[in-house]
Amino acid sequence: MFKWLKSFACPKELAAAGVLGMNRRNFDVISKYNKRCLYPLVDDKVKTKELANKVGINTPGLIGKIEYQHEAKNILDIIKGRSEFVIKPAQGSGGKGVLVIKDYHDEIFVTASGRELSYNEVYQHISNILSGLYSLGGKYDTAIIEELVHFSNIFKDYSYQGVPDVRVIVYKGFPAMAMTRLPTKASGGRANLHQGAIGVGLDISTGKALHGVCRDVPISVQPDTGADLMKIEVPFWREHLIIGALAYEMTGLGYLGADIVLDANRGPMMLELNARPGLAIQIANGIGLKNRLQEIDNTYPSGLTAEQRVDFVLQKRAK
């Protein structure tokens, strides 16, 4: 499937095959359908969570937030009575600055990888978040503390330590392409492809695996567990797609990426949204995105609800 991408000798051939490049994505899609005034709705995870709650999208619960340096010392009060949680920057990107705590006792914090952190180390991490170390553009940020997702056992053989997710590309409210992102030992338990996670393209009509890729190399077996990636079939698939479709109404963004996790108890949950989703999803799917967006432009109906748009996609792609 990576050979599929490398088989094109020049940019003209890539374009002819329907591969959407960075420049075309920025100028033909994002600049047309994503007003910059709407970016804060997805760049700030607190605002995103608040909006999601208003429209009924399931998200991890917000435990608390820290906005100023002098409030960093309040972390012990915020997490009182809890043994697990996640600390992340409100305006972070690429998984940077996300600290997953799986256990907490006697002022010792245990991360998802089993590393033990002291109060001072966690305090410093929060301070770094507030100073903008992990935020978009290095701006002063807010540290948010939210509930830990207990991901479904359906992914336990496909993921290393971290939380796997599903990325759905949504265009004009219609789910256009999807993949699951699976943490590996090399990625440090994070689900970001550029850090070494696995991307598995998913059939948009079924949620079943199509192709796998890791660091731009085809892959069919999880290197840390030996599991067959081609046996992946995401349950509650329609519910995943509905979350992505609802995100369109929620934000007004014509082109977005919805990152969704499957909690063992609460089902599909929206983790975050992205107004500039990357294009590696094309490699994972072994197909270009440009033609699919054009098909939505030219042949998909308007005036449908989120659920109707999802059902239209499921029926059309199943044919």
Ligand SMILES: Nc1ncnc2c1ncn2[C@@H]1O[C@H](COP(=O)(O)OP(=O)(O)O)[C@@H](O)[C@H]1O
The other form holds:
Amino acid sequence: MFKWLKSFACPKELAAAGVLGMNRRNFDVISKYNKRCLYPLVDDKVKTKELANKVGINTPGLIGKIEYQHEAKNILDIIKGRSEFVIKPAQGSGGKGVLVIKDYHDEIFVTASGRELSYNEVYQHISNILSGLYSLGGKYDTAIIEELVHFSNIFKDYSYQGVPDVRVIVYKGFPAMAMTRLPTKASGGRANLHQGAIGVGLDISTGKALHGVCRDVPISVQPDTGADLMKIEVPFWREHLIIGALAYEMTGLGYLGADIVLDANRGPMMLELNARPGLAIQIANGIGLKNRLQEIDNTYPSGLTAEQRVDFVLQKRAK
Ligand SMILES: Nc1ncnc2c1ncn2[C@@H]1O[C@H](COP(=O)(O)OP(=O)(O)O)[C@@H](O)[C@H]1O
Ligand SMILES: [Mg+2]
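Next block: the form predicted together with the named molecule, after the form predicted alone:
Complete assembly follows, chain above in first position.
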């Protein structure tokens, strides 16, 4: 487990530090505030996208979708006239089955890492997606074809290849905690903390770096680039938080994680939502979630709009 957690000798001390453990998260928070019937809204990226667009949350545009094997050949019509796009499973997770195409021409698909795929290979990939190879529980799935995000180079010095994102934990509609996840050489360009990516906790009122962690160890310099992680300040911070807050209206989930990426031209965009966000964000912030959730329970007002909730948090935590 994490060194920061290890420094607490017993469960009593962990609780005193306000660390939310797996059991409490599951029973006191998730089962209480996240109705199971709402899960499909976030476990299916087509549904998530449709709902997001209804409440005015920016997401990468949907170019098309393929639901049945006999439609897989339609891919060439769907992408006609485009040179870049992403093909991914609607019910995937952990980046599995995501095909980022940076250059398409004459039935040749060039991936982000420079690999050239033929039409047959892409057809097979789509067929695999539909058969559920990458999906939760191996169920039949849908292949989504969506617009490529052009990631802002704000994070360029802080991550090694891959795509950094911002995760905001939202409780009862209030942004409660945030971090940015930065891919490293060791994480193979993936933004997953357990694969060796860096997590940097962000001050919820400013979007500025608080505390960095990589493989359970505190860190303040990006090991591959040498950049000072403590200089991170995420631009359009209020917009990031508004996406998170609106995700509550959008789904009705009392506890959720919103994954947000920064497009160079279109600003912050929601990539996906999670009804069971992990707890490592506490490590990246160097503080526990429990007290913060309790504070929201006990002292935050109800009946506010998403924007009002964000402004409340911005003012409250800035004090
Ligand atoms: N539209 C897109 N443009 C560019 N990269 C994308 C896009 N969609 C997904 N990716 C890349 O794939 C990763 C995983 O995609 P995501 O939608 O979060 O699915 P998962 O549920 O598998 O995590 C992202 O972190 C990003 O690196
Ligand atoms: Mg993801």
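Residue numbers count along the first chain shown, from 1. Just so we're on the same page, rigid core means the largest C-alpha set that superposes within 1.5 Å between forms. A quick note: this is a predicted structure, and the numbers were derived from the prediction, not measured.
- Residue displacement note: Ile219 has its CA displaced by at least 2 Å between the two forms (rigid core superposed).
- With the core held fixed, Tyr160 shows a CA shift of 2 Å or greater between the two forms.
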